[in-house]
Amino acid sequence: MNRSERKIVLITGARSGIGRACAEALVAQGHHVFGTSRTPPSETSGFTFLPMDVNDTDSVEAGVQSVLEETGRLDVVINNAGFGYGGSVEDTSVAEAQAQFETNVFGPMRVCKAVLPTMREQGSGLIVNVSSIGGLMGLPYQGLYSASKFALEGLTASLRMEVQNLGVNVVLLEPGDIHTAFTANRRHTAGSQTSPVYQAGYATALSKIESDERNGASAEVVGAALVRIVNLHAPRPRYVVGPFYEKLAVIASRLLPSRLFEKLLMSNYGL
C-alpha cells in the first residue's frame, strides 16, 4: 500500500471484540489506526492506542485533536463502543435507559461532531457505525438495546444525507450474532434479577440470546466487512454481517404481516 491510499482510522472500543477485530484488520491492510478504550489493553497488535470515554465530551474532543496532531488528517471513524442492557422494558429503570442511550447512541454523536469538522475541510472522510440487527426489530428482553441501536439508526441516515454534499460517507454496519466478550459483559437491569413477572421469560429468553452469540460469527469476520467497505469508493448505507439466516431474517421482517414475524421471533425466543 503507497503512502496516497494509507487511511488514518479511528476506532472506538477498540480494547476487544469487534473493535479489535476491525483495527487489527485494518493495520494488516497496511492502514494507520489509533483505537480507543477507557482503560488500555495490556498490548494491542500493531495499532495505537488512545485513552477515551464516549460519554464524556471533553475526553472524545481530546482523542480526536491528538490524532490530528500526530497526522493532520482523519480519513476513517468507526463508532463501535457500545453496551448492552438485559431485561424487560418494564423492569428497566429510566436511569438504566440513559446510561443505554448515552454510549450507544450521544457516544457516537459526541465523535461525529468532533471529527466532522475535519472532514468537511478535508472534503472527504468515512464514518462507521456500528448498529445491530437488533437495530432493524425490536429483540424481546433486549428492548432498550434495541431502541438505542433504533435510534442510532435513524441518527446515521439522517446524518448521511446532511454530509453527502460535503464529500463524507457515512454508512451503518449491522452484526448479527458474535462471538465475543459483549455476552459476558451485559448488564441485566436491577428489576429483572426479581420480576415476578417476567423472570422466567427472561431465563428462557435470555438463554437462547447468549447460546446464539456463543454459536456466532467470530469478530474477524466483521473486521473483514469493514475492510471492504473501507476499500470502496461510495459504500451503501448498510452491511448486515452475519449468517445467511440472519440476513433472512432481516429480510423478512420488511416483507412479512407484522403479526407472523412477530410470532416466528417469539418462537425463536421460546416465548
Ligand SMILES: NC(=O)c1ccc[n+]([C@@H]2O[C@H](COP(=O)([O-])OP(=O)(O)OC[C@H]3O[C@@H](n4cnc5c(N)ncnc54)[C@H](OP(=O)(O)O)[C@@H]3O)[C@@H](O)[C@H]2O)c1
Second form
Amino acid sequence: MNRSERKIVLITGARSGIGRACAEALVAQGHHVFGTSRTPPSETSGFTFLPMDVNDTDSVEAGVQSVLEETGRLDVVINNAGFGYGGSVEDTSVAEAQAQFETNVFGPMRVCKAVLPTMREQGSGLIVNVSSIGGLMGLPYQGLYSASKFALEGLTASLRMEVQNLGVNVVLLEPGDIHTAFTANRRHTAGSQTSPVYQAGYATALSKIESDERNGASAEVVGAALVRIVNLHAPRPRYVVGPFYEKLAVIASRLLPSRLFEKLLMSNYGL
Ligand SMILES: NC(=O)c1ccc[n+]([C@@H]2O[C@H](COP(=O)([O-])OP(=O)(O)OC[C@H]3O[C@@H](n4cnc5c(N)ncnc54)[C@H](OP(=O)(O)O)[C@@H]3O)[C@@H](O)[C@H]2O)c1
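Following the display of the form predicted alone, present the structure of the form predicted in complex with this ligand.
First the chain shown before, then all remaining chains and molecules of the complex.
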C-alpha cells in the first residue's frame, strides 16, 4: 500500500467488540488507525489508543486534535462507541433516557462536529455511523436504545446530504446481533428491576435478546464489511451486517403488512 492509499482512521470505542474488530481489520489492510476508549489499555494491537469520552465535548475535541497534530489529516471516522439500556419505556426515567442519547446520539454528533472542518478543508473524508437493526424497527424492552439509533439514522441521513457536495461521504452501518461485550455492558433501567407490570415480560424478552446476541455473528464479520466500505469510491447510504435471518427481517419489515410484522416480532420475543 502506498502513502496515498494508506488512510488515517479514527474509531471510537475500539477497546472491545465491533470497534476493536474494525480497528484490527483496517490495520491488517495497512491503514494508520487510532482507537479511542474512556480507559485506554496499555497494550496495543497495531493501532494507537487515545483517551476519549464521547459524552464530553472537550474530551472529543482533544482526541481529534491529537490525531491531527500527529498526522495532519483524517480520512475515515467510525462512530462506534455506544451501549444499550434495557427496560420498558414506562419504567425508564428521563435521566436514563438522556444518558442513552448522550452517548449514542450526541456522542457521534460531537465527533462529527470535531472532524468535519478538517474533512471539508481536505475536500474528502468518510464518516461511518454505527447504528443497529434496532434503528430500523422498534424492539420491545429496548425502546430507548431503539429511539437513540432511530435518532442517529435521521441525523446521519441529513448530514449525508449536507456534506456530499463538499467531498465528504457519510454512511450508516447497521449491525444485527453480534457477539460482543455489548450484552454484558447493557444497563437495566432501575424501574425494570422492581416493576410489577413489566418485570416478567422484560425477563422473557431479555433472555431471548441475550441468547440472540450470544449466538450472533462475530465482530470480525462487521470488521470485514467495514474494510469493504472504506475501499469503495462511492459507498451507499446504509449497510446492514449480521446473520442472514436478521437481514431477512429487515426486508420483511419493509414488505409485510405492518401489523403482521409486529406480530412476528412480538412472538420472537415471547410477547
Ligand atoms: N453487539 C451487537 O449486537 C450490536 C448490534 C447492533 C449495533 N451495535 C452497536 O455497535 C457499537 C459497538 O458495540 P459493541 O457490540 O462492540 O459493544 P462493546 O463491546 O460493549 O463496545 C462498546 C464500546 O463503546 C465504548 N463506549 C461506551 N460508552 C462510551 C463513551 N461514553 N465514550 C467513549 N466510548 C464509549 C466502550 O469503550 P470504553 O468502555 O473502553 O470507553 C466500548 O469499547 C455500539 O454503538 C452498539 O450500539 C451492537
